[in-house]
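Take a look at this single chain, the form predicted on its own, given in structure tokens.
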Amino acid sequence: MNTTENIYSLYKCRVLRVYDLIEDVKLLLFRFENPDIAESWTCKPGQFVQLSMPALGEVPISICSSPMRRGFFELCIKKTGRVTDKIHELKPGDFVGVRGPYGNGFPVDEFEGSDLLLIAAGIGMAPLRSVFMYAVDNRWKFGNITVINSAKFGNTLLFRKELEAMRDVAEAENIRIIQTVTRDPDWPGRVGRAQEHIKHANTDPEKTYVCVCGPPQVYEDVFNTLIKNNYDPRKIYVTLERRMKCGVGKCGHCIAGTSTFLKYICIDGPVFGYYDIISTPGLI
């Protein structure tokens, strides 16, 4: 993470593209105006900047492309309160102010030598399109990977369309990408919820690190099953991007725990190992 003497300095950044993903969800890509800070800032897979609009406030959003593109970066941002509808009327030119990144990401660097399970539920594959792009530039570092994807609708799937364009070129790399929905009797692709489609991955589960995001009411499903499936429970890691608030740990909006055992979110994750969600009350 990078540091400066003061934790609320902020970045200026500009808007380069604009991209509509599915209703009420768009992708910014943004660049640094500082060509020292755009050499030398840095993040991992999983973590988090606060986005700042000026006058409105600031919002907590995890990074979705891959690090490995210096100077610049993504973010996926869903409309859902006075912050996020400015920032989604935002156009190429625009400046923002940027803060972090903040948290803690995925370890990938324990990754390496091992397959990928990726499992996403509703917009659970923005922070988890990080983890896919850098082990996609990072191919030669790991074994087998499978991306499932999984949503209501097709037409609420996130990076629908850039999955699929990967389609054929990710099977020549070993690299299985799952598309899933549960509600849509006019999609042409697999159906059934995430969980059901880990059978079908290429990942050997003795050798496989398991990344995991969505709606606190798929994880206890999708758990169980990639236990049964023999998948080593200190390999699954989830990423929660909840009631965050200020990022640094300040505000104690995201604590989580008991009085005697606290997690904050924004520093202790985002991203957690399966046996901290289980043992901290209230993290999901």
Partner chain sequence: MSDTMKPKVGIHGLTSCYGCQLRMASVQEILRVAQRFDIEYWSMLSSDGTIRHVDIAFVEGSVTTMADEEELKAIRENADVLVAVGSCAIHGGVQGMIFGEEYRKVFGEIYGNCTMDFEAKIAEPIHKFVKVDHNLPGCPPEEDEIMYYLATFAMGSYPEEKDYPVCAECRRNGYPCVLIERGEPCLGPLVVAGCGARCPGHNIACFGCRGPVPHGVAWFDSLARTFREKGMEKEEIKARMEIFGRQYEKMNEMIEKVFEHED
The other form holds:
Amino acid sequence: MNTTENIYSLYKCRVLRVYDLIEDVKLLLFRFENPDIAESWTCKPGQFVQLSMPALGEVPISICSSPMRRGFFELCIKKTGRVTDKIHELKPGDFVGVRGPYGNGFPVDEFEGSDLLLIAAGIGMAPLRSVFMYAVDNRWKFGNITVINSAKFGNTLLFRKELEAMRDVAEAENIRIIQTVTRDPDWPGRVGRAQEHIKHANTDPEKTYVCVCGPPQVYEDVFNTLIKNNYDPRKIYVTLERRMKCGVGKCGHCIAGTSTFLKYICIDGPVFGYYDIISTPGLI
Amino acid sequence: MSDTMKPKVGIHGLTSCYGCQLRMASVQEILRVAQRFDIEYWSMLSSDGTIRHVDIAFVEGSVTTMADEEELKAIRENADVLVAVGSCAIHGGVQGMIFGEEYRKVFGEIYGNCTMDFEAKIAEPIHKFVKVDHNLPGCPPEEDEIMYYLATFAMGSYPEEKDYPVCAECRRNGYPCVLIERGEPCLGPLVVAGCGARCPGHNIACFGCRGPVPHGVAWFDSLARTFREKGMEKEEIKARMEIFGRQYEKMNEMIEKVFEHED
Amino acid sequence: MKIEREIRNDHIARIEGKAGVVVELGDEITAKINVTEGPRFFEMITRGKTYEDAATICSRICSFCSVPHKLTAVAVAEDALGVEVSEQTTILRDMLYFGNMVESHALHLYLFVAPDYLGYPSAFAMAEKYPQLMKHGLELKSYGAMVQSILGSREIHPENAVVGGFGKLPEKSDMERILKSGTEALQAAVATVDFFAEYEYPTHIDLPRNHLAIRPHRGYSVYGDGISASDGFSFDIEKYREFIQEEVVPHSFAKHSRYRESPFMVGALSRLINNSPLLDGTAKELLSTYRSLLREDNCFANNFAQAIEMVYFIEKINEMAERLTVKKEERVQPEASEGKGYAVTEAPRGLLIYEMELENGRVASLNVITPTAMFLPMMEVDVRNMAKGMWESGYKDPDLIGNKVEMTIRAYDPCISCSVHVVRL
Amino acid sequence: MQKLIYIFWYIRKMRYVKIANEQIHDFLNQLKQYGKLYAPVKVSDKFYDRKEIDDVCDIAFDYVRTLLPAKKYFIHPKEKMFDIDIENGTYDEPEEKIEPFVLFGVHACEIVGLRILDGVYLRDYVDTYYKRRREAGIIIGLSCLPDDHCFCNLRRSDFVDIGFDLFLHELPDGYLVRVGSPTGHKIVDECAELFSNVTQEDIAAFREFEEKRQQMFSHHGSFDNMRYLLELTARDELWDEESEKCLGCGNCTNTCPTCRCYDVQDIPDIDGKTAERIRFWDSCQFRSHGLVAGGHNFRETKKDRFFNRYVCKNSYFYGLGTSYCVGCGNCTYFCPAGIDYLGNLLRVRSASEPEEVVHEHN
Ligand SMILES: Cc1cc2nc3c(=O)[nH]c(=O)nc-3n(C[C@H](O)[C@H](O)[C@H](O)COP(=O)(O)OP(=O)(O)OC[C@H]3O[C@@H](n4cnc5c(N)ncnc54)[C@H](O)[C@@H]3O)c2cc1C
Ligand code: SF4
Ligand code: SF4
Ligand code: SF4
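Rather than the form predicted on its own that you just supplied, could I have the structure of the form predicted in complex with its partner chain?
Full complex below, order starting with the chain above.
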């Protein structure tokens, strides 16, 4: 690996474990090879890395583990194309190249002292998991916490088992976990879209920060419900995705916005506030 | 991939000028290619070959006879991945210019009443008959693209296909634009990149041999409008655009649209 | 007729294009070359196109001979429009054409024929045992490809050769590149002659025949104004229809041609038979050494003839590259936009005839006769004689006979794609 | 960047010298000692492009625009980023020895363009490839007279006082040379015999030239309200009509001095052991620019892509307090479809019917 200050140089990381989560989605645990990097590397919830598969390409992936864990990180990756197909073939012991972390991440410092409501749809739980883990690791810094995890079917609910397993701790810690599906008649639990469960959250709308992640079409309904339920629009955050080649504001693919508001999703985002979103056509 | 797991390939030709196969056969690194794959079928180069199961089949040429059609179906059935190679396979090729009724007429005119032992058909691209997984465009394809495609397949992956026009390469190479400068009917804006804008680089207007840009971003209408403004007639425009674009479904409709308000 | 055995191969390997062969052995013996590749109607699709577009389309008749087709289509348009090109253009076109000859002959000899002689299914299979041979083959191929890329813009479908001259002229450094690899290529070509001189021609097919070749403008060239036959006859290209007739046969999408009612041969062998006095340099010397191998009555001599030609053409290319200092000049723009033209050139596989009528700068009619269409009937005769000879001298194994039959076909270097462009009468 | 700091410091002590027409070729020849010399030459009937100069007599002084902007020397149209060793998973920067080079004859708008690129490529994360070339490049500016497509005056990029090593302003009998950097001083010092002092007549001539130049621009006024107006007219039919004409060819972005989108691709070798990571110019006018896995496209239609360029170019560049568009007019001049970028902006500004714009290249 390069020792120069080339910003596109990669850190070598070893794959330690590969879990199958749901169909086409795997969770991979990595460790930095270089001890100095392992020691010094830090990230914020909501940031992402650029992951390289040699000879195939590079893709942006959100970090989905708690930033509190030094030297290790987890990525949750859906198989959708050339690079991610190959990532799914990785075995423990294999190497990949990683650079980052990039992006602004969620303003977790600002969240301190408030309630947290995390709303995920589809594979949206991947980036939100890092916020959740961070909040659990720093439990004393936050008020009540609710996680709404939604999917079409029971077996496409990302991190379902992990969240279920936390139920006891959650009870004790004032954390509410709501898992809901929209199209699964055999699912024994809650049904309906994510926004239909906002009313079941244990958070106080007056003093809650909301983080949302999901496919673009869910945002409008979620926002409307949140606002109807008196959540403060200034405290709603979403994390977005775009085509990206560099992750550091050079390649231009993720530029979005209007002529008065030009943003690079990779460095000005991927986390954006509600007002950014509504004043910028095309951001979602 | 270890040596024992070499991907198996078949290279086939239907009706064409055989340039794509020749181009594949004449890449500089042909011996390294031969080492990296098990070439199960390549009748142009080897008398040892029947259609057997392969990982990747490359098919050059358009379907112009019943025998072509049958052969193509057999190739598809025996291949995990099928790659259409070149303008004939992808777009029907220059022979795809004659269509429908016109075809019957021409055939009669040439072979007269002589009854032939084999049946000939309108030349059509192979995707009309079988599922195509990847396209390797060109007339013939360029060496670097052939090598890139082969190398990605060899790695168990697949290539990223280009979806932008020749103009992009023309400009990157700093060639003077013959359409702007001399009003020549350059088809560069319509045609999928990959050749490095060879013709404009030789002071010759691109005549579209690589075929239209895929995914519906070949703007026949806009270019027809531009040509009209340079003084070309509708028929002239069609005659030029159809050489490699005749089987592009919306070509005629798109050109007509531009001239609608005129006549 | 009683058929005892049928030899059938629907897809002859190692030729350019797709054709089958059927030989019926019995009290009567017949042979048919089935050209099953679909017709492509080039005469029709060029109609109404500008002469530039038509020439570019015609290049697609065949990849091995894309340079001959393009240059002949350009020549016919120039003839129709009365365009006179510069001396420099003529020289550069010769170089381009010769480059194609070298590549085409090299591909044929090394990839298609050599495996036959050495008993391998393919050149890849042969490469391991004969690396030096394969190296020569690839060197010659690359040399030809390089010359064509420099002058024609690429090795297949040379877009740079256009009516009136060239789109872009080569630079001094290009000529230097050609010269630089010229010596090595020449050595490889001489080695090729030696290699092919060692192989004995199969018997059974010795048969006197007529050879047709170009009546060249100057030297042993590919451009000319008429055709000469080994029967001593010669005619201007405008009169070709009087001497060469084409007909449709049911088993082939390619038409069959006859010269004064009988089958005839064209190609490298025919060229050397008719025009070898015009050779010079190393090729001339080599030919005098191996004179006896240039057999008029055996088509296998064609491979040897191709090897000799490679030597000649490489030497010529090198000479031209050395002498020429490329001047900047504009393409000649035609003044006329209509007229009728004729052109004949020597493609690697033999005579190539174009006849074109232009109206308003667009093609009104086009007729093309390709070498393969010309020699197909002769090839059928040789195939039949080969099968007959073997059958009658006691060979019964159809594979063995089939193998020799295919070798006979390959000796001609047929170009099926060329032949099925389909000619209008 | 060390170099930029120097520039700020020297700018306060301006230095002007004069070079006479008779000396200019000598000067250009002398420039070659500082590195390869690149300058505009005529490459075809109508077009100019920057090429490596052998004979300085080939250099064109009266060119308006080149086929490709100066950015091509700093972000190559196509370049290798890494050599990849697949088995070991290592990525090595190619060993590229960057020699100093001289760009002669860079117009003001292009110099502003380069400074905008600096703002992108040298901000936060520094792009090493760009930086190294930027440090190696010596910029010699040249004054110019606008043609019908130029509107750098509306963009406030018609005059620069930073971002070059030397800048030559045309005078009737030579050039007024402004020194803009330590390197510029060094060149002037080392070629001292070619330069003379600026006289009162020269100053008068400079004034006159600037006056004439200002009057030659076809449009005057300000574009400051453009950003609002573009947003407010986003739904106008204008965009349907104009994008309908667009060929999606990307010439506008490739020829833009500040367009900088690039794509990255890994090209494996046939042996499966090594690969190259390359990057090459991309364009927002291409379909896949906004396409993500699963098939969602953030700029689905040609109109989306067309409008995106207007928005992107006109947006505010914080670094310089201008827009990303420098008003060079390249995108209009090199648009094969004859789409008039300035004309469209003027329509947005004044809401008037389009003037009959003749798209002529001369
Ligand atoms: C900030 C951010 C965070 C992300 N986090 C995750 C995550 O945690 N888990 C996950 O599974 N996916 C995530 N994605 C999406 C992921 O990057 C794409 O699925 C991936 O790039 C697809 O690459 P591919 O080569 O497999 O697909 P292909 O469709 O073959 O893509 C080809 C190329 O296009 C580009 N590309 C395609 N889709 C995207 C995309 N959505 N975003 C950026 N570039 C793209 C890439 O350069 C890719 O190599 C994230 C994207 C962004 C922008
Ligand atoms: S010459 Fe042709 S390919 Fe090149 S920019 Fe102009 S239109 Fe495009
Ligand atoms: S958008 Fe056009 S006018 Fe503006 S800087 Fe780019 S090329 Fe120049
Ligand atoms: S140069 Fe013109 S035609 Fe091409 S993409 Fe730009 S605006 Fe469209």
